[in-house]
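Take a look at this single chain, the form predicted alone, given in structure tokens.
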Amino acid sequence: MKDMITIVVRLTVSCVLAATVMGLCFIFTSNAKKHNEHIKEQQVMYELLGYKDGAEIPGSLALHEVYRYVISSSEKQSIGYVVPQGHGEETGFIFVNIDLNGVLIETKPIALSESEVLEAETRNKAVLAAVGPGYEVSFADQTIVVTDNGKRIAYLLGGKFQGFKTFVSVMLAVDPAFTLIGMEILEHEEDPGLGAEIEQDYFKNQFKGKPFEALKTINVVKAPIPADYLKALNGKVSEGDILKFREQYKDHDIYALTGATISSRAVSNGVKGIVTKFSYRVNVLDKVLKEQQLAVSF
């Protein structure tokens, strides 16, 4: 009997130790994974802004994260933003709640540090506390406002939309006039050799430099890409010639991928939807920030 008790105790201790080790490994692995994902995401952002191949990023450049939420109750719905402050001694974050007509409901300070705001669960709890009981909050998306010496120079927009098979995840960079600076395909499951070509430069670069007016009505055409334009899209000509072709084709529709018109149209419609909806939302947010004279970092 004594031997059995000793065996049980030893097995119990062994299991506890093993569980502790596994738990610690999971925590460290999870944190490392999050860190790596954040580094990779930042690399994509800077590359979309033109800082590629180890180009030095100026110290005057700053990325400001804005988080959008849908706030719902049994009676109404509104849009809430977690916005960074940053003028003088005012730092931290504020919650800005706006109704569907673009009218301010309320603003509240949120006690989150720069590291805490990156944690979805912590941020969600802070937003829920800000809106109070009787409401549900649902995270919608994140926008990065890019400034240089305090002046806005770009927005970085993440988005996801239906492709031919599953969802396509992208990141877009647009300037303050909503002209497309660049696009990166982050994730997709389109068919290799067909729809998967959406990640190739000759397709993605067709969107580069498209002004907002062109993006709002952009479509795809089923025709071969002109040979000289194809060279420019693939970077096979001088930078000056690339800019000339970009100017020449900036108001044109997108040339569909051969045998993958559905994937091509999905990306075109997805980009159109992301940019047009964002332009409306950011204009509403800017209007409220200006009217309320709220000091934000961007």
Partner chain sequence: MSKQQASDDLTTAKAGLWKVSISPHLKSSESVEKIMWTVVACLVPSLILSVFVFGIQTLIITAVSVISCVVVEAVSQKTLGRKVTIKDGSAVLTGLLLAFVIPPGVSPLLPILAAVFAIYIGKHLLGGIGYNFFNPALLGRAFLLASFPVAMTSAWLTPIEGFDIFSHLGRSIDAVSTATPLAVLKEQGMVAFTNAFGSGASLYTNFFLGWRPGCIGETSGFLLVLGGLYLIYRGYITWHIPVSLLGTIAVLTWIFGGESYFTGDPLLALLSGGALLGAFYMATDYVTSPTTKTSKIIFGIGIGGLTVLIRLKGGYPEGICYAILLMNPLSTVLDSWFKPKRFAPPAGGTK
The other form holds:
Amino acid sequence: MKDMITIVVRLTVSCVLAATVMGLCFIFTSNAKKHNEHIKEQQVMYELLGYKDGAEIPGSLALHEVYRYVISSSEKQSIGYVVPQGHGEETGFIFVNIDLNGVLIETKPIALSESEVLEAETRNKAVLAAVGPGYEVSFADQTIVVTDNGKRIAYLLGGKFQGFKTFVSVMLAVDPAFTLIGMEILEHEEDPGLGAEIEQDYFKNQFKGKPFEALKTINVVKAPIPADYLKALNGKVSEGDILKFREQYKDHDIYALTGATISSRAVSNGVKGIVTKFSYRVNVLDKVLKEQQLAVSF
Amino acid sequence: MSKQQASDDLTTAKAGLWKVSISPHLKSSESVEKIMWTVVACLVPSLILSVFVFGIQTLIITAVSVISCVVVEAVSQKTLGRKVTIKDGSAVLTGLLLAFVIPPGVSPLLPILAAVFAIYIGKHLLGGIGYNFFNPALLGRAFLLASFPVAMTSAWLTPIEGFDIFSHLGRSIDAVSTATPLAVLKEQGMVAFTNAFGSGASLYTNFFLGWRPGCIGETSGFLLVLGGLYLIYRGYITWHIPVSLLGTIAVLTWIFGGESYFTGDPLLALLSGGALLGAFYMATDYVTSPTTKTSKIIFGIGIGGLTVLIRLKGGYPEGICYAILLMNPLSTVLDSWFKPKRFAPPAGGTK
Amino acid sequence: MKTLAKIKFIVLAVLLFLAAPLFSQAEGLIADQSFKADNEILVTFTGPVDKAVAEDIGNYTVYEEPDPDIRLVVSSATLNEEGKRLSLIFTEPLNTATTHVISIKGLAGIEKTTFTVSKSYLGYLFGILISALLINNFVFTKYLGLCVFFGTSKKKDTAKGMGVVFTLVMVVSALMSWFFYNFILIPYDLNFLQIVVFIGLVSLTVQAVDTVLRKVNPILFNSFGVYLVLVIANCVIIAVPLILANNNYNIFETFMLALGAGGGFLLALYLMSSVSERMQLANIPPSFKGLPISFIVAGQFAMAFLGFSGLQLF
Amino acid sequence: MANDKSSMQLISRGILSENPIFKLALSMCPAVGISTTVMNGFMLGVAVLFVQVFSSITISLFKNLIHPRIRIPTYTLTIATWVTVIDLVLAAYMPEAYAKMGIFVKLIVAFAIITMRLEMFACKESVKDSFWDGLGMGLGFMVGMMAIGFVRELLGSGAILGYDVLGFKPLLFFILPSAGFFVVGLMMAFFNWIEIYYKRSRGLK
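For comparison with the form predicted alone, would you give the structure of this protein in the form predicted in complex with its partner chain?
Below, the chain from earlier opens the complete complex, with every other chain and molecule after it.
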């Protein structure tokens, strides 16, 4: 009996000790983790916009995050956007609820600060409060509108699609006319030496500079990449020549990776899907914002 | 089909298992050497044909492969302090089979690496001839496929016109490469297949005679079947594995291979990949296949099923290589499950 | 083996349970619906429907479930002679991985008929099982549980028993972990405790199996010797809860993953043990004796298992 | 375990004569799994080193308070605690390296080597010796992982520590899953061979 008590007491004490150590560690690291993740994300974004490591980012550049939600009740569904409000001084966000045909249902202000909105949970609660009872909200995706001196210069779109093995997750940069200006493969589990080549420059750079019209019907061709084009894709020629090649091949289909046609096709279809869906949505949102004369930051 | 029957018997005897003379058709007067060289001889016509189908470089690849296998065998036997047995033809056979399962457009350096892997790691480390669990030639191929996925899946050549056997020499692979029938069927569907290879009787004759893209030695169905039948006639191999294997492939392809059930083309399935080569020469290897009749049939069915599974649903257009590799280690298990009744120890006494 | 029969029974029960919704879905106007070619959806009705209504592409609203605002464009709708089978052709290839929602206006006098098309959920569950069992076999492609793998794969009997016990422990501990993860760790934001909680649950399960086995099957218990203790400190078992937490699996998916992982481990052990028995007789170079050669053989197995890579059954 | 071991002896024992990967053959899962580059091996090595040293110290400190009946649960709890700590720290400060190691950092909790050292050494010896022993074992693990990583990275991607040294990729095979088994097996055999050769040359056997 005495044994039992000592065992229980000691186990409890050690559990409490362990919990303290872990809890303290969690408290100290959780903020750093979020911070570092955010920095990493920003770095990818700036790289997509053409600011490589160390390049100075102009102060006039601003990133505005737009969150999209799918709102559903038992009868109908609608799309809700959380957009940043106003210009500079006015902080806070507006919640814009648009039905499936692109007609505005309602707008509501959301009182969240810049940092609060980054927290998924806080944001979800705020959106839920905005739509009122009887509705379910689910976070769909996040888009970043990039402005330079208040003028839109690009959108950054995240997305995920089925690859050959598992999901491929990407981030794309498109300009206001939806021409693709950059692509980064964030995560994938394709086969090394085959599908994994999608993260190589010579594949990714083929997408650069494709206009929206070409993207809408983009496909892959099974043919070797012409040698001079390959050089340009790998960045082995001068800046001017790269642009020349980009212009020459801008309406051309994507050259599939040798031995990995399925992965190549998955990426080109995925990119096509992300951009076409986004172009539709941003047009709807812009129209509504314009009609309602809502002051948004971008 | 590459190892000594003698040492196989030794294995079973040592293992304290029953010593079964399960191959009544294998005459005791036949030496291992003779069997091996006969099999090699049966494969040579296919090799000669491949020179006329794909060009002279198939001969170069095969020569490199055979020589490196023999050298590796001799070196590993020397360094491990064993008797050098390169004259028995088993290394030559492994080299020949290894060359037969790689595309004709690859660099001749590839088989050297594969030979080291197949003979040294796949065979001699495990105790030498008679002790390997996997078919060495196929291990070599799997190794190449893992190391050079692009070359091994795209260096296919179109059959050459006329007798211009030097036409593919010195040309870059990108310029001449094509796709194998199974790859076209898998990735682009039946319509593209018909466009590329035609249809009807001429398709079957072309495929049967070997005029199609494919691995070096797998295309000439006619010569492979002829050689296989001769081996069966001589009693070096039995009919069980080839028949059950090919039968399973045909039936399963017929059921699942088409747009809807029961519309697949079984004949095409047998002719368009490495099924015939695998069935007669790879799956029947003495060391890595089971010994009793029932287990042989099940072994064949297993390979056939896995082949069709990989062909239709897997990541590769052709699956017989991996199917045989997957079934190889099961051969001992199958033997212990289906051992002849009279030799079985009393129930519960198995160890 | 009794446990084996029990497992079979459980699997069967779960499969039946899962299949139930599939049968109930067949009620009403729609008998069956499936993806056909790249850009085709096939719908079968329970009875003949009005040709004029069914073939008017203006009556259809089709979208992918996560994107209700993006309508997919139907390029043609064709009803067969009998009036029961409808083929919808779309202008773009469909993303068959997601669920598609189809609404038809005015069909059979009903204002709006809505139904969903998706790949069968059962198939997806089965896919998880096959994936853990063969494609991503825990031993040969994920390299988990190697200590026990090499330790217990010398004899077939030990290997079989060990594999079954592993599967059992894995399923039980994975289900408990799922429960804890979803109802305690997530709601109370205690996710950082997952390692401690999972390992605790695994130890608990092992203790339980130990006690039960000692009573039920002392022979098997004796033959395991020290390995049952090793189960606690084994990556395979603790990996399953971690994977399910990473992927947010639901309870069925968890069950399938655990079953597949355990089955895969059993398979690997059995295969390895069947060749080890043969290997003991072979004349292996002295420096390779023991573990090194086991590693080489395991590597050869892993190469053979590469054949399953990219396998997509459903 | 003898008490009069010097710190150097304890460390060298962990690295050489009782190397956890090549000699004791424990905790081989990561040795095969993620040893595709030197960096991966190093990072996981650091994590294991941390957990091993801290767990050894903790157990050694409290060795008199641990009831023999609940020895194993206490070890598990200690290890799990330190694994959680290093897991959180790595996730926060080295997200990229952490992503590469995937699930293996969390799996340190199930490494037989750590439990074994606690059971065989730390629960009997002084804090100082336990520290050196933990350090030795951790370093041994790290060195082993890096050695395997070196071979695989060099042969598989023609690079060392991410720097392209060969200019081409010799054999993709080596960064594939199955190659881990071969590399570990061959390296073990190589060390065995050295040992046999050494013994023979000394006329010991």
